[in-house]
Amino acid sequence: METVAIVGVGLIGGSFALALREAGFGGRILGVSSERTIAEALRHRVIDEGLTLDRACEQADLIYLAGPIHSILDTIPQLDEYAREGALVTDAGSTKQKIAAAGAKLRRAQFLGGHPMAGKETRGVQAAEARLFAGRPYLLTPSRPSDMETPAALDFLAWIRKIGAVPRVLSPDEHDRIVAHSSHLPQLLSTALSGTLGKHPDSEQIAAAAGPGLVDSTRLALSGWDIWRDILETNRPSILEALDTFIAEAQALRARYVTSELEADFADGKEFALRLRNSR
């Protein structure tokens, strides 16, 4: 791999390039962005060079996709006409199985879905850090089995290691099950309880009286709409259930409250919140 082409030099996009670099990649970095991010991005040295998609495509080995959901589905297409023949092109976003089915149309490059589960509340390249990735999931949901066996592929993998990332592999629809939960589940309970407590008669005072668990509690709450609004419109099904088993399991926690202890549900909850800490 000697160019990567980074279509949305953001967050993510910009983290990955600062990440690539950290780990002793030595080819070019391109990145794909408006006017104003390019200039940012070249003011940090997060990339080489800003060029137009079909210039930056043409030269990529890999082509990473860091842009929002409906940005990434709009991509796609035109990288048959851009991409280079046997480039690797991967993206970032936070639902698979759209992205999926629209990679899965390329013919002249090759298609692998990723979605690195890292992120901060701040966003743009300004905010992006070599060390985003260490430690974290990253996760990969290859259409087939032998998506994962191909040399861009496993280059692709080598250097996912290489930024400290965990890679995990699941297909797109396990993928889009299991983030509703761990991931867009969490945001939504965030927002609900910010939101809840905003809208009291005592906010001023609750917030006045807060200590870091309510600060912990909201953190995901100041997310951007902007980004959140893709991502539950194209994971409205699993996301649904995730919702429906969370308000079922409150209900009947109320229930118990009303009648009984919850020291068993203190239990269960240390359990998992140990195996979560622990599985880091």
Second form
There are 2 protein chains.
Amino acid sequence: METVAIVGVGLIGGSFALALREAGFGGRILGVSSERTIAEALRHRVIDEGLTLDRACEQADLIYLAGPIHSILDTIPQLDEYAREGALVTDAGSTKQKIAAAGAKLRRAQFLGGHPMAGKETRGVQAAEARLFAGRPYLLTPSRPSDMETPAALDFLAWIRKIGAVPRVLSPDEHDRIVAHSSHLPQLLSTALSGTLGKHPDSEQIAAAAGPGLVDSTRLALSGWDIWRDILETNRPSILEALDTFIAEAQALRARYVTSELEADFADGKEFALRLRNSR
Amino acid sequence: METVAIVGVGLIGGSFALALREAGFGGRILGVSSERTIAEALRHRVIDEGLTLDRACEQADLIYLAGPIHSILDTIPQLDEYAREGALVTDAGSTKQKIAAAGAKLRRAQFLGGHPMAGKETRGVQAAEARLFAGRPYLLTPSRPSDMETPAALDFLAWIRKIGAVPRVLSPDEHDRIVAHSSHLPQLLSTALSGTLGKHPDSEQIAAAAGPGLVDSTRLALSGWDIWRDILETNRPSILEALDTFIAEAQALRARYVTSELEADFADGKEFALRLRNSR
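Switching from the form predicted on its own: structure of the form predicted together with a further copy of the same chain?
Now the full complex is given, and it begins with the chain already shown.
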């Protein structure tokens, strides 16, 4: 892999570029973004050159789509016209089934979806960090297992390891079910909690009495709707299922609280919270 | 205030002692705890001397009860026998109505309940930090407004400010309603979320795919049952009300997700999340 095109040079695309550099990538990194973002990315030495989509793709061995989901879905169908034979197209979108379906139609380039489980509240290339993916899961979602075996896919996998991320392979529909629970459900709960408290008649006193727990619990509620509109639109059945499971569990916990103690609930919650920290 | 007795030298009691020292308190700090904790507290120079409850209280101008709620409730009735005339008794328990009712029976000493909104997952005196309360709300819960006007109360308030905390005055029942929402509800949601995911058939994959959002959302689920048993037992009506309000909101959000967009939910959630960060 000698030339990489980052399409959408924001927090994730910019961090991937910086991570490649830090991991010893010696090739060229091209950026496709708005004029303003390209200027910013050049100023921060995140990319080597800003180009249009067609000019960047005709040179790239790896095309890394890091914009919002709707823009990934818009871009993929154009790539067969521009991409080099054997190039790898990947993306960093938060849902995978619709993107994988679009990617499966590519003929000249190979598509392999991905989803780095990293991020922060601050957006944009100026927030990009070379270590954003370090120690974090990097989900790869081949439509067929053989998609992982091509030279381009193996090379990409090696770079994911070199940037310190922990690759995990899932099918696109497994991915969407899993992240509905691991990511989309926590987001909606944080949004619902923050909204509930904001509407409460005592919301000012609640805000004034906030400890570190409430600050953590409302961090996800800071996330932008522009990102979440696409996620909610493209993973509705799995997210509804996750919400239903959670609401039923919250109701059952409430019922147990009325009639008895919640010791077992605390033990179960702690067990999983420790397990996910140990599985990292 | 020349002599302070910390009863229960754990994370909160130990941090209060260290914070006093850092803020320039030149008097003596006595500790009442198990032999092992006293040894640890002396080794870390958190206290000057370990004593029994009676010996410590007969010297103290401020008696700071920092154990679990049930131990605070057990200790308060003994204090009239030991405390000096005019001493101030305060506590750091997470619920206030039952503790305030016990405190109101004191005759020789004055009672003024408190609740520093600070903490972390790690417990014990070895985790104590002088800066634990800095920038955090410190709730004070006088049973009558005049409880704030005594010389001992004014002196204590001045020290709360000196350690960098932000004092806020609430009645004990206001306190319990407010923290049911700001602290107890987030705790139960984190426990319920973590428990839901732990019981899910794909829980291993969910844990392996966890990003920073899920880590934050399950941090409170690490909390110990020994602390929470007392809180849940002493604030049941307000916590049930908070849970009901949240569950209704989650169901309403689910219904809106089926029929339309959640843009307004995201805007409302973000608004409160920003508000509580700005009110700090």
